[in-house]
Every structure is written in structure tokens, then in C-alpha cells.
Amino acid sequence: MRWVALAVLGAGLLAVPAVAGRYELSVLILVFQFVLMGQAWNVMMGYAGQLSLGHALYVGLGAYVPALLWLHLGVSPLIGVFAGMAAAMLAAGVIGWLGLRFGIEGVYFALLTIAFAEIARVAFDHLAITGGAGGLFLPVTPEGRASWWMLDGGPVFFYYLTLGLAAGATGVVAWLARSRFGFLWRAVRDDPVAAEALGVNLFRARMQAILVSAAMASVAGVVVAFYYRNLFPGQVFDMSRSLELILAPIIGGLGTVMGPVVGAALLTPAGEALAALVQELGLDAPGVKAVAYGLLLIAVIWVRPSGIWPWLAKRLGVS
């Protein structure tokens, strides 16, 4: 029955571009982006228990590195994505080594991740090659020469691309959750002392989760760069982006495969609908979406502290 439901859902998602308009596709593309970024953070926090509030660093590196390689060397982003992953994993490795080597945990580890994201923001603000604070702009390929190889296409192209990436990330997390990595991460998260007593290498297990999470987040950065075709350090590396991407897994259910999916599917359309409503009413309320996200987060934590998906899964009779 579960596979039938998944098949029906998959067929419905594949058929969406045939009936949806440009605006609806843009909202769904945003949903899939947050699923991908949420799954990345879910690996690190939900499964391994490592709190990060600086994941914008990995998204930003995953955006800038492929964009610069394409802009200056003509390297396809499908190849540049691996360079972006390497850069993000290198940064994550440094942060992870510093944090784990010196026993920096919990909120102090989160502060370390914020510090590195801020360092990147300031650095990219002053680097000529990145365009500095003025931004980096990717030219649009002339009509007739656009191709998937260069990640150049319209909303339908990016709809299917982000749908595939979101589905792939969810599949990877589902596999990891049932693999040896997932069991080790949960053991380290729930009781590190007992896990270490049983022979688990805490440093290695946590570092693996940090690196996997950074690599997944960097892939989302490639979509950010080539979908919007402009990058500003003050936006890409800003802490608000790090906070925004963690909301879906928290609301949906941390440490669950479907939590980030459910959270993004509920949160993003609600936020976009509210912003559109405020604009339609002619009100000047630039922070209304953030306020709505905050209120929704408080409500979910109050009513369903473990997230929406665990409660919903019980009602649907799935695990």
C-alpha cells in the first residue's frame, strides 16, 4: 500500500508542470530546495546530535565555487558541483576538527559554526573575484543555446531538477538511517558515554555526519546560484538563511526521514501565501514571514514537541 501511495504521489509531482503556472512552480522549487537543505541539516543535528547554526556557509560555498568556475573557466556546474562539495567538506572538516578536538559541544559548537559563516560573509564581501558586496551575476545563455549541461533553463527545468535532488536527498537519508552510519550516529546522539564504552569512535562518527551534511548542503548551493543567477555574500552567508533552512526539519520532525519533507511542504507555501496576501493588501511588513515562521514554530513545539511527522505517521500507520 505504501509503495502504491508513493507511486501515485510521484506521478502527480511529475505531472505538475502540465497544469501549474510559473508562480506555482517557483513556490514548489523553493519547497524542494528547503527539503534538500533540511535533509542536509537533519543528518548532522537530527541523527548525530551536532547543533549547527551556520549551514549557510556550506550552501554559500556550494553556490560560489561552481559559479566562479563556470564564469571564469567555462566549467559546467555539473562538474563544478564536485568542487563545491570539496570546498564545503574542507570547511566542515576544519570546523569539525576544531570543535571535536577541543571538546566544543552543544551551543558552543553552534557558535563556532556561526563564526565561520560570518568570516566567509566578510571575506566574500571584500574579494574582487566574487564581485564583493556588489554581488556576482551569472549571464543568461542566449536563447537557443541554453542547455541542461550548463543548468540553464526555465521554471520547468528547475522544477524537475530540484524535485530530483529533493527525492535523492530523502532517499540517501533513508538509506543512511538504516545503515551502520545511522545506528552509530543515533547511539552517539542519545548516549555518547555508553556509545564510547561500547567501542564507538565518537570523533569519527561525528565527523562523518558533519562531512555528509556539508556535502549535501553544498548541492543546494548550486541550485541557488544557477536558478537565481546572482549571489550576494550578505544574503547567501547570512545567519537568517541558516536559521530558515533548519525550520523545516524541526517542524516536520528531527531525526526522521520524512520530517524535512513535511516541514518544507507546510512551511514554505504558507510563508509565500502570507507574503502574497500582505502585498495584495498593500501593507508594508517586510518581516511578516519571519514572524509567521516564529509563531508556527512555537505552536508546533508547544503541541507536537517531536514534530508533525511522528504524530502523522502514527495516524497513517506507517513507520
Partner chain sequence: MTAGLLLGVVVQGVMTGLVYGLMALGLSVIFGVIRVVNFAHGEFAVLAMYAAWVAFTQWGVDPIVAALPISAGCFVLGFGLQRWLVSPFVGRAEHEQFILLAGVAMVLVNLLLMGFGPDARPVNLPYALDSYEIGPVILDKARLVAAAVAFGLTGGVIGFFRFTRTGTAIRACADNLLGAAVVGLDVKQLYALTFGIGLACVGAAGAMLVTISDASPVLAHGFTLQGFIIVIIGGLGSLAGALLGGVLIGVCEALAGFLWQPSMKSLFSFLLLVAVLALRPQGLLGKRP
The other form holds:
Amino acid sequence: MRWVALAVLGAGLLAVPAVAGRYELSVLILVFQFVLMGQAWNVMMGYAGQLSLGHALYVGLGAYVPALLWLHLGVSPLIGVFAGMAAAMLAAGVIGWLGLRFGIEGVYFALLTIAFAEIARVAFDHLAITGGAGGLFLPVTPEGRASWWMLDGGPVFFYYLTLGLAAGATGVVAWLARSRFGFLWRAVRDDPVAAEALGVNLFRARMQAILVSAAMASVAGVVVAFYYRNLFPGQVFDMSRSLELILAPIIGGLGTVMGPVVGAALLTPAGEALAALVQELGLDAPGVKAVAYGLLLIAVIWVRPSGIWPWLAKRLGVS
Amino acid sequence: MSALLAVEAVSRRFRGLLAVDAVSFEVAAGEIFAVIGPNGAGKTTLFNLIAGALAPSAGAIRLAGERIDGMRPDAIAARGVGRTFQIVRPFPAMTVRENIMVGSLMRTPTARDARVKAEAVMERMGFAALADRPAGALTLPDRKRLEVARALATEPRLLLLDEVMAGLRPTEVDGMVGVLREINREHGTTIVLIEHVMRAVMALAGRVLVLHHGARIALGTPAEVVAEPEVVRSYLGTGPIH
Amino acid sequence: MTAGLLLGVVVQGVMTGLVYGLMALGLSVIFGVIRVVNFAHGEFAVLAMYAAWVAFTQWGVDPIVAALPISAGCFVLGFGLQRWLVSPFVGRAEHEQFILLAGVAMVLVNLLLMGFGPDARPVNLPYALDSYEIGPVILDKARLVAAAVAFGLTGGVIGFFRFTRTGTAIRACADNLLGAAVVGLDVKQLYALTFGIGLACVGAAGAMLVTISDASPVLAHGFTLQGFIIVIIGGLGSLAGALLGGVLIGVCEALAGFLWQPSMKSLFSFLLLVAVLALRPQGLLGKRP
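The form predicted together with its partner chain, contrasted with the form predicted alone above:
Full assembly next; the chain just shown is listed first.
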């Protein structure tokens, strides 16, 4: 039953570009990006219970490193993505080591993650090689000459790319959740003292989750860089980015495989529709979408603190 | 080195308070050994020292000859010491099966094998019907049993049980006594238990250590210990043992 | 560069830092007692800035004078917020509290954005350019007055917690919640009062901040972070620590802006934070847990 549903969903998603226009594709690309980033955050917070509010740092490094390698050395982003991943994991390793070694936990750890994202923002603002605050721009090739190994293409190309990445990330999380990692992470999240007494190395388990999460987030960075083709430290590393990417997993359901998917699928189109509606009404109100997201966050945490998916899954009879 | 566990003049100080005061004893492999004493005697602190949750202020603890005092709890657990917590600490968002699997995962790398091993532990502890229940939804006696099941799943050489009978009904106590005896006999698992339920201590323990104000006041067979006037005075006040 | 010029920068930093300290004090009071991180703290500071801007442009009220009614308004807001919104989240998981208040922050800052637009709103005080000269040091009048009032209010809040019955009762809640409930304290009421006091601090500080910086919604995140950093550097649960942390951050930023580049000044507060977290996590004046 579950496999049939998944197959139908997959076939439907693959067929979308045949019927959808540019705008619909762009919204779906956004949804898939949020699934990818949401899954990354889900690993660290949902499964391992480590609150990070600085994931923009890993997405940003995953964007800047491949973009710079491509611009300056002509390295394909398909190779550059691994360099970006390494940079993100290095940063995550330093933050994780500081946090774990010095016992910085909970809100304090979250603050540490914000601090490092902010440090990166200020540093990148002043680095000449990254274009500084003025931004980094990737030249656009005419559409006919676009090539996939340079991650250059039209909306259909990016639709399939992001769909593949989102599905891949969801698959990775589904596998991790059922593997040794998932069990140890959830044990550490639920009760670190009891987990340690059962032989779980807290440092190792938490560090693994942090590194996996950062690596996954860095992949989203490649899409950010090569899809939008411009990078500004003030946007890429901004705290609002870090906050934006945690909405889908929270609203969908933390620590569940489908939570980030459901959250992103509901949230992003709803936000886009609202923004379109406001424009249609001729109102100039740039904050409407964010106000709606804010109210939704408050409502979900009041009514269903464990998210929409666990509740929905029970209704649908899947778990 | 015939002793599995050797506690050598171990002390632990909390600011001014000496919670464990130069306590020494040895537990032989395969023995069932009880630690008793009034509340605040330092029993749980002693367990925390052996299991690595606390480091001793002085003294040494050896497991099969190797010094383990000051090691991290997970390192001690990996050397074969399983423990339960007096105030139970289940993983509330995980099911009973998953809770036990976390224990099994210490002895096996894959979740698949851990599931098989957990199944056997659940069978022994009578958890089959509750396997998919979230641990947070269990009753207190069931949570106590889950503590034991999870520790057992780590396949310990030495099992430290902190008041696992408290709150159980007499028939449940008998059941638990039976299970522990079985584990001890079949696997040769050494058991050290802190217990207030004297019925269980008398039924299980070969030897008993009595602590009072952190210090050892008696050590011997249950019958010997109960006969010591100092034990009767300090631990039981003036009343008889029941 | 002369020593006098440097001294001037330091004094400038101390004055700004006193206002920051008052803002952080609000955060410290709320976290110290209720154990909830007010993630919307900076948003409330910006709200107060806009209130001061409206008061000044509409009725010509000096922001330092307006700080009092704005502070009172924020007290009522905070009281209601704790009573009706935050209260059920006390004692819940940290990330749930955080999400609730992040939601409040998003709503608040974007309502301000919709109401006032993205452009910075300046308050042009008639005495903005007045200054006193003491030896080699030049003191802005506006900043000096704001700093003095902030210092006074900080002292007032510390005095309230130390010397009044209600303040003592709130401290009892912070030390031992169960004990406080057992001896018959109305914990819910005291918590609401605490949140009110916390927002009153940020309200007063925010109103006075318009003498230093233009009102703009983009400031909100930065204020929240800065408040946090100050509280952690000063030491959680130490009210005087918020004052000390505020002054330290103020001086640190002023010096960084002067010796290096103004756009890099926040880097130094973050590095200071990382150092404190790693070397003295209880903060400079905090007690070891």
C-alpha cells in the first residue's frame, strides 16, 4: 500500500514538467529546496536533539565554495559540491567540538551556532575573493548552450535536480532513522544519561549527527548558488535564512521522515499563494507572508507541538 | 585476581559531605551480592562511582583487574557493566522494543541484529505484548522492568540493579527474583543489587554489604548480617526485620 | 591618534553600553526567573523605537520623556503575553518555547515592516548636536541623558528585586519553583509580572535607543542576539552582570568601530561570546552551576 502510494506520487512528480509552467516549476523547486534543507536540520534537531539556529552557515559554505571553484578554476560544481561539503563539515566540526567539549547545551548551543553564522557573514562581507558585500555573480550562459555538468540549465533541469536531491535526502533520512545511527541519536535526544549508561558515546553520536546535517545542508547550497546565480553574504548567512529553513520540519513534524516533506509542501505554496493574493489586491505589504508564517508557527506549536505529519499519518492509517 | 569487581577504599565527597567513606569489598564472578542500608547511606552514590557517572575522590575500582574508576560511563558499559537507575530513565518517545534495542546495539553493529537480540530479551522479561508501546506510556512497574531489560540487552558481565523491586507487588517481586536467578545461572552474570525489599535480598543474595552514613558496617551472608547488633541498631532502628 | 580621542571612544561605548545593558536586563530577568528565552526581545525593542518615533514626530515628545509611558505600555504587553500566550509553555521543551517566541517575533517585526515600511525612521532631536566637553572627552548630550536614565532604571530594577517583598517573592520562584508554590506564592501572577518587568526594561531602552540609532525593523534580530550575548557574558541570573556585559559590549563595539571598521564591530561581540562560552560559561558575574 505504502509503496503503491509512493510510486504514484513519484510518477506524478516526474510528469509535472509536461504540464506545469515556469512559475509552477519555480514554486516546486523552492519546495524541494526546503525539503532538502529541512531534512538536514531534521537529522540534527529532530533525531539527535541538537538545536541549531545557524544552518545558513552550512548552506552558505556549500554555496560559496563550489561557486568560487567554478568561477576561478573552472571546476565543475559536481566536484565542487564535495569541497563545499568538506568546508561545511569542517565548520560544523569546530562548532560541535566547542559545544560538546565545553558542555554548551540547548539554548546556549543554539546561540553558538548563530554566532558562527554571523561571524561568517561579517567575514565574507570583507573578503575580496568572495566579492565582499557587493556579492558574487555567476555568469549566465545562453539557454541553448547550457550544460548539466556545470549545473546550468532551465527550470525543467533544476526541477529534476532539486526533486532528485529532495527525494535523495528523504531516502537518506529514512535509512538513517532505521539504522544504528537513528536509534542512538534518538536515545541521546531522549535521555543522554541513560544512553551513556547503555554504552553510547555521547560525543561521537552527537558529532556524527552534526556532521551529517552540515553535509546535507551544504548540498542545498550548490542549488542556491547555481540556480539563483548570485550570492550576497548579507542574505546567504542571514539569521532569517536559518529560521526559514527550520519551519518546514517543525510544522511537518520533527524527528519523522515525512515531516519536512509535508511541512514544505504545505508551507511554501501557501506562502506563495498568499503573496500572490496580496499583490492581486493591489496591497503593498512585503511582510504579509512572514506574518502568516509566524501565526502558523504559533498555531502549530499550540495545537500540535509534534507537527502535522504524526497526526495526519494516524488519520491515514500509516505510521 | 579472582574478583570480578574490586572496590578498594573508595570515597566520594560532595563539598562537606562524605557520601561514601573508604568502602572496600570484592564481588566474585557469578555471585549475587546485595547492598543495603538506610536512605542516604550512600548506596546509589556507590553505584554511580562503579558505573562511572561519578568519579571517586579517593580509592580504586577494578573490573576483572582493570582500573575503571574515573572512566566515562559508556566506556565502563562497554567493558560489561550494565546498570539501572533508581529513578527510571526510559527513552520516552521510543517504543519498548526500541528502548531495548539501544542496549543491544552495544554488542552488535546493525539495527537488524539488535532487533533480533531485543526480541529475546523481551521474551524473557515478558514484554511481548507491550513491544510497540511508547516507553513514556508505561506504568511504573513496567518502567522498572524496562530498566532491567535494557541493561540486560547490553549483555553485561556485571549487572548493577538499583531498587528494581520497589513499587512491585509481591507476585511481581517473585517473578523478578526468578528472572534474575535464571540470568545469573544461565549466563553466569554477576549481580549487585541495592534493595529495600528484604524478601528479595534474602531470596537472592549470597552476601550482603551494609552501608551506614557512607561507611561499611557489615559484610557477610544475609543470616550473619541480620544477626549483627550494629546493623539492627543503625539500619532497622529497634524494630525487628520483616 | 591621541589617548584623549581613544578615551572619548571608550566613554561613548560605556554610555551606549548602559542602554544596551538595560535592554539585556529585561532578557536576563525573564530567562532567569521563567526559564524562557524571549526570542522576540529585539522585536520589542524595535516596537518601542517606533513608538518613540511616533511620539516625537506626532506630538514632539522627547524620547527620554516618552520612555516612561512606552515602558509602562510594554509592561502591560508583557504581562498579557505571559498570562495568555507563554504560560502553558513554561517547563516545556526548549525548542517549543523558542518556536513560540520566534513566531511572535516574526509577526511583530513584519507588522512593523508593513506599518512603517523598510526605510529607517530618524528622530532629529533639537539638541542632537549639543555636547559637553570635559577635558579631552566630548560627551553627546542625548547619549549622556539616555545613559544616565538607563543606569537609574537598571538600579531601580535591581533594587526592586533586592528590597521589595514582590521582588523577593519572584526571586524565590526563580530559586525553587515548587517551594514557592508550596508556601502559597501565586507563581502565575509573579511570572506575568516578571515578563512585564522584562518588557518594561526593553521598552524604556528601545525608546531611548532612537537617540542613538534610527528606528528600523532590520535592527530586531541584532538586538535579540546582542541582548543574549550580553546576558551570557555578564552571567545568567546576575542582574548586575547584564549591566557589566552591556558596558563591555558597548566599549568593545565602539573600539572595534573606531580602530577597525564599523561594519566589523559585531564580529568582536561574537568572538567575545565564543571565548566566554568556552572559558567561563557561567559568565563573568554568574555563579557556577
